[in-house]
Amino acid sequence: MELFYSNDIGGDLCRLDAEESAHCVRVMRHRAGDQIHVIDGDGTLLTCRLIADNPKQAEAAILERTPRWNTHPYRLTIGCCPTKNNERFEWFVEKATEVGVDVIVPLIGERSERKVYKADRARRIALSATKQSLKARIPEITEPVSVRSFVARAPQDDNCHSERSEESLRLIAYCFEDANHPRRSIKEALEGYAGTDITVLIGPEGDFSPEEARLALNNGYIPVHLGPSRLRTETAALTAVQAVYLAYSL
């Protein structure tokens, strides 16, 4: 199945932007009358009939809407410090999207080697990975925020989750030991949670600082580990995504 994306949907019509139109008409060689599938980025699959095969602005008539198409049964936010090598973080965005994530928050920590991050390219990667992995919901890639600012937010304020009606599970993964706050495995933390709204924080190459970890714990985060292996930042973040996916999907 080939998916196209549109953010210009009104009534029973949807329009593709120039890039999507060129891919549909010039690359895939669709012509007026062909049936195509379009996602709206919010979870709905549109079954359409192409009515204008303009390679700069294709238009299609909507025949059927399928809400919550290929969605996962949880809402996952990953707060992760972008890596010094930007390609590694982009690799994480791509793979996390394929597995299943709802929000990715680039965090700037005290020990971050990358203090500035531009999210536009990551958003394009997330869109491509969404279509490739046959999903209709594109994960949100937020603007960067400091670790301290993010962990101090009330749960209902995180990423506009004003609709949540359950207590969220908030986890922070770091490498050092704290006798007063022993870490549990992420598997154990997920098994003890009956809800579906989860946030996991992953630190930079130099880990979270003790002060950042302490602030997170004071704001309701549970310390976890991802196993005995020493993982790169992007590998740790993807491992957390996979742990949630496996806990809810198998």
Contents of the next structure:
There are 2 protein chains.
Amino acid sequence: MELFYSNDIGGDLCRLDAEESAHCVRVMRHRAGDQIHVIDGDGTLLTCRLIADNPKQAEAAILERTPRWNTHPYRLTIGCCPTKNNERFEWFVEKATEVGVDVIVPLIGERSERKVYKADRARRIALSATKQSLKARIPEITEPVSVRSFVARAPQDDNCHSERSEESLRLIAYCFEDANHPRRSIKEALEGYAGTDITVLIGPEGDFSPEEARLALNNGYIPVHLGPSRLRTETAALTAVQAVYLAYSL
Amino acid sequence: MELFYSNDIGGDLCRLDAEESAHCVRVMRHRAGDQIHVIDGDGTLLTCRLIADNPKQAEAAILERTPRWNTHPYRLTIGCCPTKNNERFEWFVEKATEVGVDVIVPLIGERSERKVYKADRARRIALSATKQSLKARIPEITEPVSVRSFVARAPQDDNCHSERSEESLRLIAYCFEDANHPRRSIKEALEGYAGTDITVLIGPEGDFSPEEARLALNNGYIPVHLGPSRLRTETAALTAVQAVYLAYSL
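Please give the corresponding structure for the form predicted together with another copy of the chain, as opposed to the form predicted alone shown earlier.
Complete assembly follows, chain above in first position.
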């Protein structure tokens, strides 16, 4: 099954942009009359009939809408400090999208080696991984934000979906020991939570600073560890996604 | 903490090969008399005093041995068909090593796009990831073997450690539905198992053939799925590693 993406949907018609049109008409050789599958990037699969096989702007009539298609039963926000090596963070974006994530927030920590992050490439990777893994909702990749300002936000601002009312679970994974705030395992924290709205923060190569961790704890974050292995930043972030995915997938 | 690897250990001395010696003496500028940490690749950390700072063959006296250093409480063999794109499989090797795996068997399936696999590069990646993640045991990466001959092996031949006597858990993850052999989730399969010796098989991009799956089931493998998401081969393999890691890490 091949998916196309449209951000131009109106009434019973959808239009593909130049890149998607070229892929649909030139590469896949679809012609007017063919049935194609289009995602709206927000969770809905559109079963369509191609009506204009223009390789610069293809157009299709929507036959059927399947909302919440191939979705996961949780809402997960990962705040993660982009790695010095950009490829490693992009790899995380691809894998997290395949497994199931909703919002990725590039965090800039006090100890971040990367203080500037451009999200454009990661957004293209997320779109491609969404289509490849047969999902209809593209994870949102926000603009970068500092750890301090992110942890100070109210829970309902963690992501763009404001209809949520349940108490969210906010976790921060760091590596140092703090006798006053013993960390539990992420698995244990997830098992003790009955809701579906989870935020996990993952620090940079040099970890969060104690001050950032303190600020997070003051704002309701629960300190967790990711098990006994020493993981790279991007591996830690994916381990958090997998822990949530596995916790909800039985 | 910086780790060096030695495969030349005798009595109370260990020698580093040319590459490790150059790294120790030229890059890290260690001199005779310095304390260094060496792993034997088989689980033991050696605390040593450098006695010969020869950048081609450094030599160190062993002061202390710490067996089973930073190990994990399970023995995991992953049989996985190498991906067409070699980088993707090598990425899996790196990440699985960080998280915790014991043996990786490159499998050649009927539907494998890659029928030939050279393990040398992956072994170097496993060594590097072992040192980077502060472990002392390097996962074994075997020579490639066909799915058919691998599943026909007796459980005790799954990996090189023959002292095991407990009943091992053998799982095969495939994507097709078979009404006669409903798949349970990998999490459920792990929860129902009290031992520590696990083998998981992951098929190629085109999945195992029904014949390969039948052969595995006839040889005691339990069919599992990895949750609702459609995962690439290397992501599926890492998800299996994470499922085991998380199951044993509370």
